[in-house]
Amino acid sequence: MGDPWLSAYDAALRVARKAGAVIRDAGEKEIKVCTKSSTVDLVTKTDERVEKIIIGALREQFPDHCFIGEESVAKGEPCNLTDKPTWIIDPVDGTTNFVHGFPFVAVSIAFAVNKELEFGVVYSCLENKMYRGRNGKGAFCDDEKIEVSDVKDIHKSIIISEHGTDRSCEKVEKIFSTMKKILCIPVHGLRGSGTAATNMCLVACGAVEAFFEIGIHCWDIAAGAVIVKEAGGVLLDVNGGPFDLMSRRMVSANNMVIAERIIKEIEIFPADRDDAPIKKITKFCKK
């Protein structure tokens, strides 16, 4: 039997590069900023246009497949992962970076069958780096095979996390309390690129030892999850249990030693699951 998903994988690579070119070429007139769930949860015309390009190209080639896209879900489409072949798409991961010209923006495309992730593609389009991973076939940055770091001493590690878009005082206090405890272990440093997909690729290529966050979405991390796993890393829930793509909470790390040490310091707070009942998000726009 031939490779059943090779054509889908090749299509993902092609459309990721095409989408990345659109993002790079987007001029200031495209950066009309809207907000979704909060004043810091941003979306632009480019996010919406790029998602249409990606889904349109893939649907033309694979009309029977299902799609979960960040902007589609924001408009009320369901976010249900079934056994059917399903594409999980973040057209512009790092929209706030894009708006401000901060140079980390990624196109994230993952593909799942029977609720299992088969491959993931993350195109860091401003860096022009293509990260990719296929189930059982390794992880790569462009044509170079990548692997997680071999660091097991938490004191010699760099950890990545993000603040998320929920700025309620209670949650922000827990986020910064966690960061303080991790810094005081101590670790070499605490970082954040502003894009979960890129953060996971940094774990996969050994630049950092771990990335954790509560409040992320499946489209932020699906592709990165495959890449981390295929680079030899581990994925867990922030409570130490199994990784759940829809839970909106995750630790990705180079090994269990680092992951379990970080988990001891994480102050957990609630986040609605991605597959919870639909809540249509109202956008507010300004130039």
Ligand SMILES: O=P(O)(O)O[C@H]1[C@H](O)[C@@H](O)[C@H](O)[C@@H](O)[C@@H]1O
Second form
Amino acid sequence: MGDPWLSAYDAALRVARKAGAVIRDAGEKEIKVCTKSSTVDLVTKTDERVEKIIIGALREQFPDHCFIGEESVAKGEPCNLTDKPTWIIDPVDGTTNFVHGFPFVAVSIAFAVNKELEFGVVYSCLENKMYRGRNGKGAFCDDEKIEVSDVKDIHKSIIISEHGTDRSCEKVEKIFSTMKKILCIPVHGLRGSGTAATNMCLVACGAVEAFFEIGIHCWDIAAGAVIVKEAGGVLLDVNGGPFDLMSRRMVSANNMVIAERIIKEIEIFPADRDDAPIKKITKFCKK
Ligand SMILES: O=P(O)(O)O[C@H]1[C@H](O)[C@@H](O)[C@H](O)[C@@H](O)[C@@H]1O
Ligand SMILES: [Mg+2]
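What would the structure be for the form predicted in complex with the ligand, given that what you showed me was the form predicted alone?
Below is the entire complex, every chain and molecule, led by the chain shown above.
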């Protein structure tokens, strides 16, 4: 049987590094900012250009594979995970950070077959850190094996999350009420890097104990999910059920004790599934 997806994994590493160099270079120049689902859901030419570079390179090598890319879906392409070999790509995770020069921007590339995630690559390109994980073969940051933290006492944990780009009062209320309850457990601290993929790699390398978010997309978390699992962590739905890649919500943690304690505090609000009927997002660019 050999290692059927090794060439795909190598291709992912290569194109992630190339994409990271394009992002770094673009960050040195003037960045034209547009918006998508809200006035704070930013997208730039670099997001779109980098996604074209990644999908172009992978499609050339694997013409019969399927692709789910953040910016392709925003333009109306379907977001359906089938049994076919499928790449799940966020070309620039942390676009707001990229626009502001805040130093956490990641290229996130995952690969699934029969709806099972085979491997994930998260290249934190401003830190020049390549996080990677393959099914059953461990998780690494560059060449160093990484493992989740062994903390079981929630009072000795750092929890990482994001507030997303939906600024409706009802959702903001629930997000901050959840964060307040977690903070007052108390935990050692709350953090947010601004990119879900990076947050999950911080769980995987033991820098924080758990990441949760409602409102993320499959492309934000698919690669990080493999890396967390391969680093010995756990993945769950925010209601304690099984992790569902397309549900737009998740908890990733170093162990079940921490995960279940966090889940108790999460105030759940609805988010349309990624595989719900296509909703083309209208991009708006100020002149
Ligand atoms: O930067 P992108 O790829 O758009 O993803 C982020 C998303 O925009 C934010 O709303 C989420 O809170 C982050 O977790 C995503 O990484
Ligand atoms: Mg993105």
